[in-house]
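We begin with a single chain expressed as structure tokens, specifically the form predicted on its own.
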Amino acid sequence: MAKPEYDVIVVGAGFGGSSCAGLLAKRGLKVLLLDKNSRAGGKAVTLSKKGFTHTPWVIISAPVVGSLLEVVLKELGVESKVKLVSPSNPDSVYRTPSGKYVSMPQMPPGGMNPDVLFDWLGLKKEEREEALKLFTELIAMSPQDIDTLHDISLQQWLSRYNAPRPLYSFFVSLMCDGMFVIPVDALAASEAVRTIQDMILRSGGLFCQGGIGRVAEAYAEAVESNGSKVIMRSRVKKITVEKGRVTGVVTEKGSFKAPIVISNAGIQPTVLKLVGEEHFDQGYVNYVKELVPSMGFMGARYFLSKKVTDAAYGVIFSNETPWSLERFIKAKSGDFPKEFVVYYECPTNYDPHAAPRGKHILMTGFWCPADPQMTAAQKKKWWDKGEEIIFKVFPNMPKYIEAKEGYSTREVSALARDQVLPGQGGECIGIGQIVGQCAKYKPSPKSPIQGLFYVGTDAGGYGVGVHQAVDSGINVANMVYRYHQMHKSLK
């Protein structure tokens, strides 16, 4: 038999494949990368067109002290080919219930100020003791106490306060629709705990110069420059599989071998495609067929003449945003909202070079149905009203807009994972943030096939998007190290 070509095949260079492909190459295994796209990056690759610097969509990594995002360079020795930077001045926007618009004030340093927080969220006296007691004791909370809310969602955690309306939506709003963009009702309690626990302890907020898809590819950079090897523009066709154990990749530039392949592009589009169903027993295809993804997210980018605020990054929310699963449901069949969360982020702000000198832009992002297949019409009734958001709280921006840019989750699928399920494939996340599907309940990155594992948000860690990515990316690296070394010592 001949000697395979790799130890690893990745499929997929976003940031959960490339860190576990840098980390694997780094300790010695002969590596293969792949990826459809030009660039590493995934989801959040990076974009340069025109002069301008930035990512697909609204990408906003946390926390910032300890990012796992940074402990991956450091491990890999390339943290000097990337400049992390984080802003101090988020303009998050709380829509009061007379209608205007307050930015949240500047917090001091070393933290999050109650007293502060509650002043701008209008909290009356008799309010603030409860809300004081929810915040208090989300911050105290052990992992031991995180660890007993597994089961329930973040709502049901929630209705164990009388939080005020506006703190609600707060926690929601501006934290939580946008680090899972699950609903608050579906959302596990566990796993939103945690990560607000790091995003007021730990700050969030993090960037990088040159878009954070500078990351992915100083990730993938690594992995050429440990002696293995990294292929862009090469999608894998198949996956291949022979009496229960992995072989090997089958690409658009050929075939390659190898005893372990790890999948970047989802579980369910490696299982249902890449592989194939009839590799697995029925009941591991059908329990893959019924994860259920984040929703999509969509928005606009803004290329303007004028700088329109100072904030690299935004939330616009009211009393009134917070997502359920009925209001999503409503939206989705046409009943919509009259208004919602609108997430918003500048490259110029935190990036000087990102755009042409005098130039500027502005990104919008909110949630929409994970569809690729949205059309036309569906997709720009979503556009228009985060359109009317967004001039509401920067009235003057519509004159210094010289050209503008839709994207979907039609751009959201053909970047990272392709659509295997009616009505999935743009999700904003993955599969691992709901009830029953996260934390002890998250899918195994460890497949039924010998040698086929999963990196990625979709399996193996925590956090927000890149970061739970990149989490993940080493968790499934240490996995399949060991499973590696074990099996090489039974030759």
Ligand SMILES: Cc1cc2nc3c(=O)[nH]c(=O)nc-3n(C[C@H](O)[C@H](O)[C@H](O)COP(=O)(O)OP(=O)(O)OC[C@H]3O[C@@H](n4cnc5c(N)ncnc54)[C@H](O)[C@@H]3O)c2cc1C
Contents of the next structure:
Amino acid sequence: MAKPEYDVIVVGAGFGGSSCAGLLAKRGLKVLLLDKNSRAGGKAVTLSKKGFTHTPWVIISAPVVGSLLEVVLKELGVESKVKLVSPSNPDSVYRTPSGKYVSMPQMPPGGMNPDVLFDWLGLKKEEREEALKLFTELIAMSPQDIDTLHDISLQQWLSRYNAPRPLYSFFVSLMCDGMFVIPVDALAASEAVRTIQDMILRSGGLFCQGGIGRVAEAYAEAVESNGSKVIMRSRVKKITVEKGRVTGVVTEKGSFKAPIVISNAGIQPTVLKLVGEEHFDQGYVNYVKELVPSMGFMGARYFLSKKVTDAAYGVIFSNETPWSLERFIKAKSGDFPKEFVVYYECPTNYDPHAAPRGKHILMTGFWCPADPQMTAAQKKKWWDKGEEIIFKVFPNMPKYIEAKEGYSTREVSALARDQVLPGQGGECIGIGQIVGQCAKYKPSPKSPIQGLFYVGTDAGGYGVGVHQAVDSGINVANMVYRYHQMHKSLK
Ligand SMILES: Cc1cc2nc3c(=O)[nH]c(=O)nc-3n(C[C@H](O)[C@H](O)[C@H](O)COP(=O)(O)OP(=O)(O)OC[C@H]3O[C@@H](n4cnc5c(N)ncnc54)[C@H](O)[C@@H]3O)c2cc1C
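Show the form predicted together with the named molecule, please, the one above being the form predicted on its own.
Next comes the full complex, and the chain you just saw is listed first.
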């Protein structure tokens, strides 16, 4: 039999796929990286149009200190190709119970002062002792103690404290709702506590000039500069399997052979569509079908003639905004909340080349169902509410809008993973942060089929969105490299 042309084929050049492919190519494996899109980056791809170049929607990467995005750029020797920035000008806004929108005061560089935080959130004197206990115990929790929290939700863990509601909202709405896009009563406490520690101790808010997608593009460029191959605009139609072993892929641009395939296309689309249920035992198929993804995220890009804020990004929240399962199910079925948490990002406030001179961009983002088939009427309800909230904080904004583009889970799914199950496809993150699907229960990056692995936010990593995808890219590259070498040693 002819020797396969490649050691490894990576399906998908999102942050997980491109970092994994780059690292394996750098270590000398012959890699083929394939993606259906024209640019690497997946859900966090850079958009370029009519002189505007920016992140597609609100993407706030964290942590800043010790970011794995940077670690991989350095390992691949491509750090000079991108300019990461960590703007010091966020502006998160808390709506007080009396209806006033109050900006977060400046925190000391590289840290968060609880007194300043408690003043901003209007905590009463008698509430501060318990608030400080929660804050310090959370930050000081050891990895061993965090490991005892896999089976409970963040909500259950927080209920051990008599947390004042504004502090509860700060942890849930400002931090976790955006980082995980999973209701507080379904979010695994272990993942949440570990990631909140990262955010507080290692800071949040990492961006890239030219859009965060430039980072994934640099990883993909490193695949080619290390003698491997990248083919964009090539949708993989099938991952081929013979006698329980992966043999390669079929794409729109031909078939390719390799003994290892790593899929960044999502565990559910990979098993149920690209490989096909018939190649797995029924128990594994049932397990994959039962996995629940994160919620979706939608919003709008506003192109402005004048800036409405100097902030690079921020979160608008109140005591009423934390999402719970019940609140989300109600909203989805039409019982819409008066208020929800809104995230915003202004690429023109950290990247002078994001827009033509004198033009400004402000993007909003908020939760929605993950279903890419939301109807126009359903989407309008979510968009209108998001707009109502952003206009309350920036009342002059309507005057300066020159153009507006709504985005929804349909666009997210088109850039990332296919819909193969009802209500799935447009998820913001992936599978692995829900109680029962997280930490030791997280799907294994190794599938039951010989030579088939998963990479990205479904398996192999932890943390926030793109950072989690890169963590998975690093871990899966190590796993696959070892697998490749061990099998080579048998031949
Ligand atoms: C609206 C929104 C806001 C977000 N905000 C944040 C944020 O603030 N901070 C943060 O860190 N993260 C954020 N995220 C999440 C983050 O973008 C994702 O978690 C991360 O980018 C996922 O990376 P991934 O490697 O798992 O895969 P994906 O990005 O899903 O990439 C998968 C890749 O596989 C390719 N692919 C799929 N099927 C095929 C096929 N059949 N053939 C060929 N190629 C295929 C796709 O084209 C894509 O390039 C946000 C996401 C969204 C949608």
